[in-house]
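In the block that follows, a single chain appears as structure tokens, in the form predicted on its own.
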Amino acid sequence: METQKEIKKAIIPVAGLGTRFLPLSKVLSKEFFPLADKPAIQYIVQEIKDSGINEIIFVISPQQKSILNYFKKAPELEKILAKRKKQALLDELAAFHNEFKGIKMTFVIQKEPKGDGHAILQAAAHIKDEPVANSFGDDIMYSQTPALAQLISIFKTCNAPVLGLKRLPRDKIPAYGSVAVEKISSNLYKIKKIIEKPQPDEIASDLVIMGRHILTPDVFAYLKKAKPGKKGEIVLAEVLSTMLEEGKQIYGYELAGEWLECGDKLKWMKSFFYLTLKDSKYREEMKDYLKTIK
């Protein structure tokens, strides 16, 4: 078993084409679609920070520039706001930048969309022989304890890859990565098999993999050896399946909290309303407004 190391880095792969959001995604990357009054990416970065992680490696496409600009200061804009005496807006910007002040952000390019495993692999140069968190941009977790913090706590016990799991109705599972599991304790499972987008008769449990993981150095070793599949992609779930077949231990933890998906337009809209109605600034007026819609 590997010597346990503290998790201080997280990968956020956001280089996908966002085809389910066309034509919107032609001009705005899906991680910047708003949820209440913040873009999806801000919720993900906040969760990472609140989980005690202080370095993020973004995997972006060559066309993506927005993330680079979003989290850095805008001196020219601040000068204009100061000249116009917009102190409230200046205070809001200052609070935003202070919130993420201690986070180191690095950007790497995925030149072509060759799968989520390939995207994660692009961050390998910034990951030493250490475990790392991974957060996909399609998923927001609304929870009292940050999702990654939950997985990190499990990792400290098992010292092996840990996958975030959630339960779904059986008819929804074929669109996800299903898992066969052996229960170890409350919410904790040993993963026995991963079935990506299973047929109804292949569903092994009502648990599916969602976009939060703790990845160990051996995952990267397998990613480096992986050959592209039928679609020309290196897929993380397929690589993890290979590891299981070769006797590697992988664990799954059923995360506490609400899983808010943003992978297509309808899921994003549902998540938008959920978070808006949870926000004390907008909750009551939004509730009143929704009642007026016939």
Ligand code: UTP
Second form
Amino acid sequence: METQKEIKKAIIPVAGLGTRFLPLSKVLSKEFFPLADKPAIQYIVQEIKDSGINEIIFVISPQQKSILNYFKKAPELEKILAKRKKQALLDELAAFHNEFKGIKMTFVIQKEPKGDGHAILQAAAHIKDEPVANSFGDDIMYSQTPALAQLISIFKTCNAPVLGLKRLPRDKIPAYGSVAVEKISSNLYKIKKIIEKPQPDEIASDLVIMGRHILTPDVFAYLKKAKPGKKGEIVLAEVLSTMLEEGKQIYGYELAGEWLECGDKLKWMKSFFYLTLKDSKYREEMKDYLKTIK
Ligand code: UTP
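Go ahead and give the structure of the form predicted together with uridine 5'-triphosphate (UTP), now that the form predicted on its own is out.
Next comes the full complex, this chain leading.
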């Protein structure tokens, strides 16, 4: 058993092609699409911070270097705003930078989009012999206790990889990673098997894996030796599945909160409206406006 260590770092892979958003994703990655008035990535960074983690490793594509600028101060812009006496805007920018100033952000490049597992592996040089959190850039969790904080508290009790799970209607599951599980206690499961994109008769439960994980050094060892699968990619779910076949323990936790998916156009639109209607700044006016649309 690995010795237990604190989770101090989170990886966010954002180097995927986002083909379900083409042609828009040729110029803007889906992780930067707005949800209400913020890009998806900001919700993810906020969740990481609120989970007590203050070091983030972004895995970006060579075209995405501008991502670096989003969380950075823009002194030239601030000078222009000051000259134009836009104090309210300057205050808003200052509050934004203040929120994230304690977070160390590192960027690593995935030269080619060879899969989400391959992307995670690119962060390995920044990870010592320690467990890390991983958040995929197109899954937002809206919850009272941050999703990663929920997984971290489970990790403390089991010291093995922990995967965020959500429950879905059976007819939706063939598009996801289905899990066969053994229940341990309320919401906590031992994962027995992962079946990526199952046929209807292969669906093992109504739980699926989603984009929040606690990964141990063991997972990195398996990622390192993984060969590209059917699609020519190294896929995290497939690597975890191999670990299970070889007798490794992996746990799953059914997360509390609303899972807002942003991986395709309709899901993103629904998540946009969900978060807009949850924001007291916009709720009433947006509700009234939506009622006027016939
Ligand atoms: P997805 O499979 O949802 O993203 O990856 P994708 O491949 O960009 O989307 P489609 O299927 O073509 O529409 C989950 C996460 O892993 C990242 C994505 O950016 C997303 O946050 N990812 C995926 C990488 O960083 N690199 C990859 O090679 C693949």
